[in-house]
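Take a look at this one chain, the form predicted on its own, written out in structure tokens.
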Amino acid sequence: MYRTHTCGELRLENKDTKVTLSGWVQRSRDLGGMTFVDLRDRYGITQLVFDLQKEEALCMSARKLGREFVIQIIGNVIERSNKNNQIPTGEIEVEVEKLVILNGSKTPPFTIEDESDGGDDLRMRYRYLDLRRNPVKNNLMLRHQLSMETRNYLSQNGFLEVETPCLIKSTPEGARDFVVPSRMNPGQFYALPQSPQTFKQLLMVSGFDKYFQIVKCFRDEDLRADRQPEFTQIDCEMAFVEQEDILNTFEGMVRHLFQKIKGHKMDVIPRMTYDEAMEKYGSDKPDIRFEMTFNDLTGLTQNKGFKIFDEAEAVLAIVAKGQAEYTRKQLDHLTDYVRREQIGAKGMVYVKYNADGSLKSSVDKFYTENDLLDWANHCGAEKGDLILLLSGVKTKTQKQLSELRLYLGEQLSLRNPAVYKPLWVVDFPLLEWDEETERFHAMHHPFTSPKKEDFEKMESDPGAVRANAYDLVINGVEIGGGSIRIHDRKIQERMFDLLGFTKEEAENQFGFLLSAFEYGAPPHGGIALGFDRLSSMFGGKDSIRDFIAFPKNNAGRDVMIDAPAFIAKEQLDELYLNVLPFVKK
């Protein structure tokens, strides 16, 4: 056999045991009469010792071992004289009697250590080597543990895991689809699923009242740290439920995961309406680890001769507690930050509520100290605090101030990654107006049910209709979202009509679902949680890439296998795709 034990298994109680180990050479140290080799596998590291006086030939062979050589050894476990309490096997070492080189290795392009000298691009090109590093290996082990605990919880609560198709029909709503040409149906295309949404609803019609799937989804979107073209979600659906049933079930799952994975006992998850989240935080995914909520100063700041405030739809402020001593340089830096193109504010006004009770602002020309004191009192500011104001169109100003709030929270170390503050955001708008297309779009998706009490507004005031929808937010990151679904054909047809579908388009795209609703569709709803995001959050990281075995880069490329790639003209011809300019010559 290649091994009797793993490299992370041996302890002092194994002393005097003959063992066989296999693994990779992490490093070797030649100390003249003795050669030491650290042997690594996914379970840990064991130190090997080669004694020149006992086995000269064997010791000379050991000196020729390079990093990442794959070897097998046979030897005896002995107590280590110079113990290493940094590793679990640090009290023992193996005195080698036999060495077999199973495979050599070229010198790796970067050091395979916890702190590597390889940049992102290099490590992605040699991802199979990067996966040998403990941080990445541990991330994937965490992901595995998370998936197992998720399956355990859902299975124990009566959910069935059902696989849904990966080759489906393209739909016009949502992000761009990845499409797959069909050789047997010339000119026609499958799409890869952005989610299993309609299939899980059909499973509810079929009587599978509790479904889940840890499923791959695909969206052809621009990428960032928490987005990949293919990603994984915990997809769930339940029948004969209302919103409260779903929130309770999946709050239970989140609390279960935190308890099992992090040893963290989580309190009941608070809830907040979408409107409240926007008014207090300017975001539908607020980070509630720290306060710094919004204050509306519009009425107190206008008609004083300061044109920027006078002409603004809204003047909003936040209070940075204890930061009145910010220097002019620091304030200029904050102003430059909100003026960045990605944020788009035209400027920022500040008020220092000094420790001696005096108030100093960047608009003293227009406002008296009493005016500034009124602002401070309205905001709940105290001596020593700093007040920051932005103004403009209300919705834009909310977003800009939200960005400033998060930036300040980061700068002031208020966003502790070891603290977890989950939140349910509920009562989203059903629809949002798109200025470019001049029509409504579904804020979540077109199968979301309106609140029953808002049905009558669907024609008269569609923008005021609230959705029976909810998002799970943790530390300012949207981890998942869901809704109670429409299960009545007539209401679904009304929804499609609001979204600008003709009857023919609705029937062509979703006729199968509308038809299913006529065969006894139960009330149902569900949720999907971003599994990659959940993994990275549990791992304390912002990027999801290190929690995916073989991720794409920011351009959507797999630089290891060099994909996407050109395909041969013969393949294009077979698929009836004569896109000759794109064929590699």
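Moving on from the form predicted on its own, please list the structure of the form predicted in complex with a further copy of the same chain.
Lone chain follows.
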């Protein structure tokens, strides 16, 4: 037996017990005639003590232990004279009688501490060492806990976890698929699923009525920061339900998770239509931890000779409470921020509603103090507040002002990561018009059902059709989304048609689903939550990477195992494949 106890469990009650421990040497100190070794395992740290006078040979071997050596010891639990109340085992130490070196270690390339000196690249190359650090280890433990509680909640609510296949068929719609050549079917390929969408719908047709799966999905996208080619989602579907049933069920799940993981009783999750979210926050995933909602000043600001506003489709404003004393430098900084290429505003107008009741703006040339007071009143601004205005094409201005709002919220510490404010955004449009390709794209996906009351507009005004689609947003981050699905072959065909599929393409790619709809498909709908993102959200972190045991970098590489890699010619031959010449990127 390698151990009787872990390094995290011994307490004063264990005094005078003979114990066997195994673990890693975290650090070691020689103080006079004593050597102290901090022994670490997954559960904690226990201090070992070696006495040079009592056990000279043993102490001398202890002095040779390097960082990260794996050792086993036998010894007696004794009370510390110098207690450490920073750690749970801090009242005791183990006086070692026997020491076995289980494995040595080279000096690690970075320190195995909460704050490591290792850069990202080095940490990823030696990920197995990085995973020894508490913050990363705790993230993965949290993830485990989240997956267990998710499964418990869903299972207790009658959901069945059903595994759907990983080797499926490529559908060119949407993001790019990863494909897998089939040796047994030369020239043909499987695709890895971007989601189990069609399979979970088929399970509804099969009568499984409450399905879930915590499942790997794959997307061959050009990776932006914090995107992974393989990611995990909590995938769910229900039959004989309306939108309301689904929102309630998954609101219940979110509450359950906050209760179990955070010990936090959550309020009812508010709901907001897509239109309202866009009008008030300029975003379909508003961070509602703070107000600072949009005000439309278009009417009040035009026809006073300020050309930029006069030519704008929209003039929108937000109010930063109590920030009238912003300096010129701070305001310039905000202007620079919105002018960055990623945001793209031309400029920013400010109005200071000073504490003394006077008003001062960057467009005083065009507007009287009374004009400014009208603006302030319209925005609900008070003395001491700062008003910021952006203008231009409405949708662009909304996006820009949303960025400014979030940035200001950050600056003013209004976005506390310990505060969680979930929100349902509902009534998304069914379609969005793509200027480039001059056709409609599905806002959610091609299987989303239009609202019944908008059915007729499918013909007359497709762009105005609203969908039974909803997103779960927490603190301004989209955690999940779903919809009521189409379960009628005719409507599904019309949808494919609107999306530019020919009849043949629709049949070729989704014939099995269309066919299934003819054999008694029930009304159904579902949701999928990003599990990596949910984990990082519960961990209070922005990046998902340290919530994944072995993530890939932005080039889609696993630098630890060095994948992807070239494969043997024999492997290619068996697949009847040939790699064409390419220019190395």
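Keep in mind that what you see is a predicted model, and the values were worked out from it rather than measured. Numbering follows the first chain given and starts at 1. The term rigid core refers to the maximal set of C-alpha atoms that superpose within 1.5 Å between the two forms.
After core superposition, I'd like to know whether residue 15 moves between the two forms (criterion: C-alpha shift of 2 angstroms or more). It does not reach a 2 Å shift.
Enter the rigid core superposed C-alpha shift of residue 569 between the two forms, rounded to one decimal in Å. Superposing on the rigid core gives a C-alpha shift of 2.5 Å for residue 569.
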